[in-house]
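Given as structure tokens, the chain that follows is alone and in the form predicted alone.
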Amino acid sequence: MNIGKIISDRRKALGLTQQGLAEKLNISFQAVSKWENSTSYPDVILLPKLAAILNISIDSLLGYPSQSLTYYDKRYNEEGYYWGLKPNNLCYEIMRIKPPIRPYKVLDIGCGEGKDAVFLARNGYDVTAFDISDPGLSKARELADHCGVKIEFFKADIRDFRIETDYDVIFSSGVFHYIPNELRESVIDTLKEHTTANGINVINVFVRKPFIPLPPDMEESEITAGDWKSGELFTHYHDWLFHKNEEIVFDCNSSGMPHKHCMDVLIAEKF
């Protein structure tokens, strides 16, 4: 992916137009047209700037991946679907909580291989999708097109990315452990602001228990984000209606060697 496509994917997903980036940053909307049609460059000195506005890091904005979940690359880049295409229970619960009455917008963060992105498209969802992996975005794409649903991707990274959109419905399941100390309350409180009224954030993520040992094929990017402690997703929702908020531990062979996680399941209702 080169600079022009990854300024083109962020301004559109934060809704901006040509015109828009280009008065954010004092130039021409004909500058930001040169820049997504690759015949220029942004200046080095407008990177910061530009950087800011459309919510990535530089290293991001320059196409430099992130070194840190290349371990998913690898399985998305095996044959066949590495997490299938039986959907996530919580997309169940979506749909029981927050039924397709209308065509709700739907944000799926760390969509992987877009299973469960597709599942709710099919049944009435407006959906938009990201994920780092340029691997699982690919088999996501060729998965929506074989399903015959208009889904939007794009690749994103949760630590840099911040939504501009509204949605009703904001779906996160196994990505937020990535999320660092440091970052967890501006992400989330981008997602809880950027959430319409009665609409939903359905989330989950795993916490450490000192009985339950690390995962084999934990990464270095787990580590270092920090543990998260039992309950402390639910305390950033503390203003909101819950209609899950439970702890399960339970048994995973994601790696080939079984072992045990342990996960905090969050649906909650801002009103």
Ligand SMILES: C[S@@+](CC[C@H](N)C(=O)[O-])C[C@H]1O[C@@H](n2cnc3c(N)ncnc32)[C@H](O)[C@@H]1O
Second form
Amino acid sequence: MNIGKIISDRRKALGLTQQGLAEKLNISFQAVSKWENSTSYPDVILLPKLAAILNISIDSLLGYPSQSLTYYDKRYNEEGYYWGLKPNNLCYEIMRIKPPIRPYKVLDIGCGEGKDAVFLARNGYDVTAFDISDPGLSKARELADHCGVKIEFFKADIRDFRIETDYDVIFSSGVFHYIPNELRESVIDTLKEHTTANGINVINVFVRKPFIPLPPDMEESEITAGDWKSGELFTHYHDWLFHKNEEIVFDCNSSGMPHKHCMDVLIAEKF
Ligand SMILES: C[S@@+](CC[C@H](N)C(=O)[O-])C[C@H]1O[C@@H](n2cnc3c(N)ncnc32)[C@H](O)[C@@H]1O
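Could you output the structure for the form predicted together with the ligand, given that the previous block was the form predicted alone?
Then the entire complex follows, led off by the chain already shown.
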């Protein structure tokens, strides 16, 4: 991910023009244009101010994931369940396609506060789930205890996690946009390899559409991962049977600012 693209994405997400950003930095708009076209780089002296205006860390501005508390850590540390307790509709699709006639093994990647993992465990699936957020995992463990189900939760990062067991269902909602471009093929190949015969992968991912402005609360690691193209997720599964491959545009009010997302949704079965 180059610095120019990060500056351009953040500037647009904040509704700033090149001229507007240049004025805040007391420089010419041509300088901003050159950064964004990757014909020059910002002077190091400008980095703290530029990062502050773009509301990201200097690490993220330079294309390195931030080591600080994530956006989700902060939200999961607040009271209540940030994502609520209602299971994702995809959980019902899992139950329809792979009804729990035996305790099918499920992996929930980026389980957040555990609402979907707990729902599936309560319905008879043998669930393992991980997330990168400690506060998210604590809430997920509490929820599982409260509901009297046993789930193996652990902390891991989808970008360097490797699976050792095979699963009947691999599920991930709202997480794949954190996988950087260069890792997508190997991460997905590993998931496919570790899916049992006739097992399913159930995944959604935000995709970039030129007519939908970038969301105002885009997370730093999402920016550094690079956009997912429309249909990109589906092509990784071209050799599996599709139960669902659809693209939806929906309204969102996260961060209190109304905006839209475009999402590709896949349910594919290994043959
Ligand atoms: C949009 S939330 C979705 C949470 C949950 N799947 C749900 O639908 O309720 C994205 C989740 O991905 C997690 N996450 C972000 N980056 C991650 C990474 N590199 N590895 C694993 N989980 C990650 C976040 O902590 C957060 O819980």
